[in-house]
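Quick heads-up: it's one chain on its own, the form predicted on its own, in structure tokens.
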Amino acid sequence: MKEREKQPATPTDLNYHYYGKNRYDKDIVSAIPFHREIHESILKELRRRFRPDQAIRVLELGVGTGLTASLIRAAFPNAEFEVVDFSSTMLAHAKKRLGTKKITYRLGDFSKILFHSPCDAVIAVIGIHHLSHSGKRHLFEKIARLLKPGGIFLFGDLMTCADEKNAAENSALHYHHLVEHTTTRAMLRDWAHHHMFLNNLATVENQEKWLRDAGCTVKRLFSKWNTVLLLATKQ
């Protein structure tokens, strides 16, 4: 299948600077296909590989609300954590969710920032897809380097796939699904125009294939429709 490029969507591009946290984490697990379920997915590999009271580093990139890294501070109280994300509405969301407590914030574009602690953990939920095809394969090169030998990196977006037929039935199926759970007209105009005209979906195939070439093993841990979780672990 071939992969169309487009430029990065911007904070403004996304209306992030409209959105309350409590009806942006309301709207984004409405709207993205099986959020729940590659939460519960992350939280079952890092509860698997890392003791409840270890005290390990954690990278966040695109932290949002604070949403993602609230479910894995409570589950390891003893994390330290770095989260970034390029708007400013949504880390101070996030600030007010997390608090200051073993958490360094950065405001900017994950993509350019560099990184020089070493990770146990980088997580990325639904932001990655944003970038051009060739921006991630040089985070994840990035990203491999910054991970302790053994370190994961929990990887859950929305991507395509190689097959042109399975992917038009899983962009159909998403879809229907904004169709289904999204609550108002502006929301469903929203999150539709979002998916068709600012997503830039890689295939997953061509994702594994750049993670694998830059040091890592990599397993798919959940893939339904268009959400797909990649766990990449460094060599």
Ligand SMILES: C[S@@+](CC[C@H](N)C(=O)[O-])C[C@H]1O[C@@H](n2cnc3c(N)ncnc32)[C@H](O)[C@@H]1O
Contents of the next structure:
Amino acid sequence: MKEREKQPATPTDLNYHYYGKNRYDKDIVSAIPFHREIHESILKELRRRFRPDQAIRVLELGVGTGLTASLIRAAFPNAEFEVVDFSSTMLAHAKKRLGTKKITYRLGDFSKILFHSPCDAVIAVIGIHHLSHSGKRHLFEKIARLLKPGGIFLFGDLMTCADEKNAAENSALHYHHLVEHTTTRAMLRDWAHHHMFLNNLATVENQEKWLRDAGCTVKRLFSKWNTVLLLATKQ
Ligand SMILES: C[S@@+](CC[C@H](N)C(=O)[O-])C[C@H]1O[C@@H](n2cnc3c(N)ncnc32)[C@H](O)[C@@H]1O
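Instead of the form predicted on its own shown above, give the structure for the form predicted in complex with this ligand, please.
Starting with the chain above, the whole complex follows.
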């Protein structure tokens, strides 16, 4: 399937600043199909690899309101976090939720920020699909350089697929889910606009290849419609 190259979305495009934390938390879970399931798979994989008392070093790209990080912290209370978001509103929500212990907040674009501390796990849930495709490739190289040998990148996101008929069906199911699960007309318009014009989905196949090219082995942990969770392990 031919992939169209789009400019990456900015914080102003994404318009998250008007969102209160409670409303955002409710809306993202209903607007993203299988949001709960990918988080369950992320926790299962982390628990399989690390002891609950281990002081793992975790970098989260696109922390949002801190929903994902709070689940990881509950399972790994000694984890050291570095979390990034380019929306100051979102980062403020995350700070309120996660506090200041064992966590560093970075305001900025994760495709541009330089990271230095080697990580046991890099996590990104529903954030990377806004980057251009070349931006995604470069980010995967950066992530692979940051991971300790055997370290993992858990990448949950909206992705399309190489087969055009499957891709079209998955998108139809995704939009149908939005129609069924948004609670107001305004919410449907916002999320449908977001998904139609701001998202820049790459195929799962290409992203698996880019991760392998970056030096990782790759496994699909979850895949239904456009929602996919990839596990990339640094060699
Ligand atoms: C949809 S939220 C997901 C948050 C959380 N993981 C969850 O699933 O609830 C994605 C976040 O990524 C941030 N984001 C998107 N692109 C980014 C970029 N290039 N650099 C930094 N943050 C970015 C957005 O501002 C948003 O807060």
